[in-house]
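The chain below stands alone and is given in structure tokens; this is the form predicted alone.
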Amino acid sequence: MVRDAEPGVIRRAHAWMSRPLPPPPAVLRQGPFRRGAFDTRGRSPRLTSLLGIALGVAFTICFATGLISHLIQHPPFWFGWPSRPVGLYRVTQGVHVATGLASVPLLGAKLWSVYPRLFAWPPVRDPANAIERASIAVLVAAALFQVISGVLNVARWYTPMPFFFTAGHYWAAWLAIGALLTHLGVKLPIVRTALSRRTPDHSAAGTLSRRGLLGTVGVAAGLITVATAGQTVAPLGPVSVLAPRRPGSGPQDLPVNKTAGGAGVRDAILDPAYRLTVVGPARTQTLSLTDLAGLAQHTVVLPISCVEGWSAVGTWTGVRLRDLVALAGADPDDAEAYVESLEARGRYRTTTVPPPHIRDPFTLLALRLGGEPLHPDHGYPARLIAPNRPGVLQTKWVGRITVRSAS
């Protein structure tokens, strides 16, 4: 019986969903819902399935890149994440915020090929048109937002976003990526027929060809990207205008995003009284600077990559995390470090380094920067310094690490 009777429901569903509503009062068709409201030569829904198979590509590679760092910065039980190759974050965070901002100039243009759409009259027909309008419109707010604010993330500006942009700019990525799938299973038949159908390509007296129309799209994305992808790579940074970091720039040839003053820390990090506290299941080791330098030191040549989308190199001099964490009584094949900063508070001022990288020799608490003592701003008396990370997990100032078994 239930067999027989899920067909009469479908159908009633479907009857449902495509009963015409009633059409609203004509006193409200005013404004952009006024009859001939737009000038639509230029747009075809060839132009519309081209423009959105490029957006659809972008966001998708933003969006893959960036659970990768999300899930680096909060790793849940089941992720892990390589020490090497050394530079591998650098090209993932760097080919994120490319994407994310050559999708600019597509998200504009997509929304210029469809925006009349938006004012159709009436604005829904049925409840199945209801549906998929809102979620259209869940999918140009989201795309909005997510461009918007990591834009802003970029710039360092967070004035505008009263969020913690990381939780807002991950959940909303989800949101915008639910609501493009959704809206291509909606719309894939329509881009398919318009692919398949050559269309002439010629423009009104006045506007651009769809042919020029795409390559100025594109040319537009290719600017943006030369002139930001100068802040991780140094040979575009002469003409990278819109980079808020270059490598080069900065203290010890380094970017900096938060200094000592800003941090607070400046006091504590010059005190001559100055320890590090290591702390094992065996015992608890009191370092000073001094005792730290009599440790075997090592150097290194490794990137600092942030979320931001910069990347500089630089050669570091140190003490190798393994070391300490022997010296603590530990065994560094199964071992995690909870590494604390002086700072006294901040989201990042704590972070934990897993067996993968404790085991790497390249993961150093570096004491020095370029051959100098670590600058105040890069974390002087010591920080953190460990391959394929994120800048925000490699801790500067550190007071204190905690040796815990990893198993």
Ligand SMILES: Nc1nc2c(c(=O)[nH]1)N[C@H]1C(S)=C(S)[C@@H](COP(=O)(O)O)O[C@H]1N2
Given for the second form:
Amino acid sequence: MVRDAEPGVIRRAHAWMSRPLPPPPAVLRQGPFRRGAFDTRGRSPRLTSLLGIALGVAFTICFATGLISHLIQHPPFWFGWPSRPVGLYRVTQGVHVATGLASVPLLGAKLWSVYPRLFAWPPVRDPANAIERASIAVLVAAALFQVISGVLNVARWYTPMPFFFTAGHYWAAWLAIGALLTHLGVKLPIVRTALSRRTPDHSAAGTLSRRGLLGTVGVAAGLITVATAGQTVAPLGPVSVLAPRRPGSGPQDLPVNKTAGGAGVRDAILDPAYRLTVVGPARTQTLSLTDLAGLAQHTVVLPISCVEGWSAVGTWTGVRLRDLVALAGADPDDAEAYVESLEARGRYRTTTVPPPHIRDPFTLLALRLGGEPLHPDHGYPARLIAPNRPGVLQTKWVGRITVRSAS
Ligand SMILES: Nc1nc2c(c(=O)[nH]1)N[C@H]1C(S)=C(S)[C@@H](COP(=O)(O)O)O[C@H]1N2
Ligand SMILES: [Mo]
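After the form predicted alone, can we look at the form predicted together with the named molecule?
Let us now look at the entire complex, which starts with that chain.
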């Protein structure tokens, strides 16, 4: 609404934006553009609003949890992530994947409920309407991109994605949330009216009632959640037909992300000349496996929580990272460590362990899993395991640790 008190330029801009465009030639009004081309049974502003609210909630939670995961992996100076509770990331990332998957049927139903409007006549009424329609195009494209690329990542099928998944998924998330907020701003009054007035259910005579449709979408979202939650919630494992990784599968009852063969480290990790190098501000330590086994050993029960949504708990035994930091002559209460794998190449061959995780006595350089030496695929001879961290940061086949003061 434009009031007299508003500055002249806003008033003029508003007038320009709502200036009607010339009507399109009538000969174009064919096919889906025909009047009455679509059966409106089952579709209503109320249904569209309800689906929109559900989708908005799912998308917002998915965005927030995805942003957390991104910030942990690429922390800007202002961001800190605690080491406790140990399973917090497991929950946030599980929720990220679950809300993303629940969006699949919601998005499908929502697009079905509105797609006849793609053929609204006239296609654009005025400049404001053109901008609104363009923002919907961005929203639909970004939402489809997020859902499809996310599902492909969970399925570990990268062939259809000729870009680096993480970067594409991150930037499209901002597009999606921006377009979503714009869309919400535009549609809020319509949603209010649609939900305050009980509109008659036109579809009563049709094949599918509104309640039936909402029920179907709800059940579909629920089924998809159950069919994937098993990758985190062990008792659901047997019904989790969509979960690519399940707790209890893989060597030592733990799923494997990248194998020793795949990482090209088979020879390096079995070499009797293996030494762990710990570089500190005061001195550099070179430790053999016997040396490592001679240090104080600790056992922790911690999950691996992969960004792809699966997670599984292991019982890890090894040396506290803070003890290694002290051995290298740094203060374990004020240090960070750069951990490098024997893996020569690969995106996940290094990681930085921030001060909260160095301080935490649960953070280990693990030598054993479930009481046995680590399986080669789980990072033999030594791997990082820290509480409340994404799986990608739990570096396997560790060869070198560089410790520096955090302040
Ligand atoms: N060196 C190295 N460490 C790595 C990876 C890797 O590719 N290279 N993958 C990470 C990922 S993405 C996960 S989820 C965990 C999985 O550990 P697991 O295979 O022992 O279950 O290892 C992490 N450590
Ligand atoms: Mo992972």
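In this text, the rigid core denotes the largest set of C-alpha atoms whose superposition between the two forms falls within 1.5 Å. Positions refer to the first chain, counted from 1. In this text the structure is predicted, and so the values were computed from the model without any measurement.
Fitting the two forms on the rigid core leaves the C-alpha of Phe38 displaced by at least 2 angstroms between these two forms.
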